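Presented as structure tokens, the chain that follows is alone, the form predicted on its own.
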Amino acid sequence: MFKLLNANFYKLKKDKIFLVMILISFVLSLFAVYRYQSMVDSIVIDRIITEYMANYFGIIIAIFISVYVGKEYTGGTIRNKIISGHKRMHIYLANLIISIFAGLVLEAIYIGTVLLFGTKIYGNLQQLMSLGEIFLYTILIVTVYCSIYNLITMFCSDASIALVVCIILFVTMFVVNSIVSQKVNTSKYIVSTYYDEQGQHVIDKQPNPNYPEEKELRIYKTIYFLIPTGQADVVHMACSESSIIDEEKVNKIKENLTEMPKYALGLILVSNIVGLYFFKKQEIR
């Protein structure tokens, strides 16, 4: 196992696709800091820090894993490792670990760059989570993405097929999340404010007719928490500037932050057990 990891880390340092992804992450961080300058009074740095994970990381790591791990099939590396006596479980886990490491490096570059330049413009963290908590959620979501994409890539003997499948999967999850998140994050009440005839400020709170029923909401939440795009959206929502002024939204976000990790950990466990099972059965040519 140690030899496999050592070889993977050595290969990663010279991998061109990884260097490209590092550059892209760095450019995206600078772009994120720049694009919100006109909204400096309403945007908090927490939102910028988590934007990469919510919008870009899934597609970037999908391309990296499908190409980096997929090359082991096209180059015959996996076959040679098996012939050399390495256990299939060790081969699978070594690729998973290097994928998670690469994902965390890309996240660290983005977050570090945003903090370096962004705190001078937008100030320090202001929202529901500390930087340490953001890092912990980031590690969790990176591991979920890598577990899923590593499963797909290790199952596909053709790197190009793995690349297409991973990209299609991300796009599908992104679209599903955009639909489901609206239902999950719908406010239970419609709040309107106005001044009455006496000039008194009145807050009118009416039930939202579009709010899902309990069973329907539970289904939406399950889908939302089971897909990594939804998990990343939970963290991103907790770091949006609007959450600090809406008590209902704050309570809902806190509830989501507590519930979501259970689904993420379950997804990590199941995807890796399934991946190991099929990889052990797979015929390597």
Second form
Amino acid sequence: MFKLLNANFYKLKKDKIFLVMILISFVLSLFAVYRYQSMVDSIVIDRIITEYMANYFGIIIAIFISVYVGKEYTGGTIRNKIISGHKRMHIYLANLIISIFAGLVLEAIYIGTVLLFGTKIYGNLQQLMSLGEIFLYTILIVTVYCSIYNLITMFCSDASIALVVCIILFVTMFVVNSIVSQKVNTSKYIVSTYYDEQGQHVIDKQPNPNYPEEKELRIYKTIYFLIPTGQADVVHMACSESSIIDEEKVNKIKENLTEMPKYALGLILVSNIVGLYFFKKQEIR
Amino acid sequence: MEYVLEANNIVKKYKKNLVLSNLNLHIEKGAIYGLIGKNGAGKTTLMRVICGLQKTTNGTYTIYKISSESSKIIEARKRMGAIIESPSIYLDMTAEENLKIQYKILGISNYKSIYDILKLVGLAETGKKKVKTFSLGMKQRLGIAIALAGNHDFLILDEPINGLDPEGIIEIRELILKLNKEKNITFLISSHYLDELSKIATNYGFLNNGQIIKEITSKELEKNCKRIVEINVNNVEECTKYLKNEKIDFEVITDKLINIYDKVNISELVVGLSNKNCVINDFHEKEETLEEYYINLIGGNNNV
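What about the form predicted in complex with the partner chain, after the form predicted on its own?
All chains and molecules follow, beginning with the one already shown.
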């Protein structure tokens, strides 16, 4: 497999789409840093760091994988690898590894640029998640996205079809997440504070009428943790809310951060086992 | 006899569609094996199966005596290169970069021989030109160069001259002959251009309805091909009477043209016809072409 990785890295180095994606990630990071300048008091840098993963990464890596890996099928170069005597499992895994590597490079460029220019404006990271933890979650989510898109590209066996399918999937997951996230992250109680007639500070805690029932919430949570847009949102929410001291929210975030990786790992495992199984049986044209 | 490839009762089905049906094939070392068959006969499918791109439904094949059922078949495939349908190349890269990738896939870390391969296929001077700007012939030659990387001694070429201009066809033909003679590379080539194939092939396999219906060497083919004597006469009626009388196999083509399929003594024929007041105005001796041989083999034009 080392030979295949060597060839893939060489190809990646020459790949124009990858260069374009690097440029886009860099521009997005600068845009994110300067976009929130007017809200410098209410925005934490953690939020900006994870915004790329939550909003843009899914589509950027979809384009990259469907074109980079898809071209192997469309151009027929995957045949050279099989005829040269490489095992199909190795070919599939080499493509996955190179996709994850490319995804991490894109993430690193974004996060690095934000840290470089953003810390001067927004200060250092907040306490809820360390940079190391953010990186670990990033690796996890990048792997989930790459596993799914790699599987789709293998099934489509055509760069343009894979591109359309991956983009449609991302948009669908993005929309689903925006609905589900709202439900999952709603507070159980609406907390309001006021001063009574005696001038005493009162905290009023009323049940939230929009809070879903237990069964409904479990379904929403499953969907939320199962889709990569939801998984990225879990991390993004944790980073966005890190300055809030509301105990219920903090507990919820911590609970989500513990639950989500189980689903993500499951998704990685299932998509790659399915991908490897079908790729082994696939009739290459 | 040393065979590079032997296929034994290969069956390939796509759902209910039977493409290869108990196919048997034998390719000797150093041969240029021409695989002939109409569209949909199963030529490309056979090549895909041999290259490991698709699995057989039944039957086995051996490459360098290693069975397709053995896990070592992967090692045997390392000795072969192939172009199936179109050359497998990266269009956004140069010819050299394409070869470099293939070298990396094969685990060759010394790139010195890249220039030699490019020179061999006539692409040494392409420099930084991207492959997407290459002509079809150049792409085809690059495909062959990639298939050659790693000192392969068995090449499978599926329709290598499809879409090429006459110059490109000559280039590929000469390249194949050069590689066969100088490097003793064995070829399995499918082509619709039978005339062109007949210029290079040393062996033929005729594929029809998923089966090899005949395997023959070019020398045997030469012997088997019928010689036809085409005569233009002034009196077809008298001529046919004479030929029937002499029990000579013939066919009337037009009111003046007759094809004679048996061996005839020309002097006797001329004298014999002259005695019947029939004069031969024109006379040609034709040899049955590969195309005609193939058509006769599969049962006439209706089957093409």
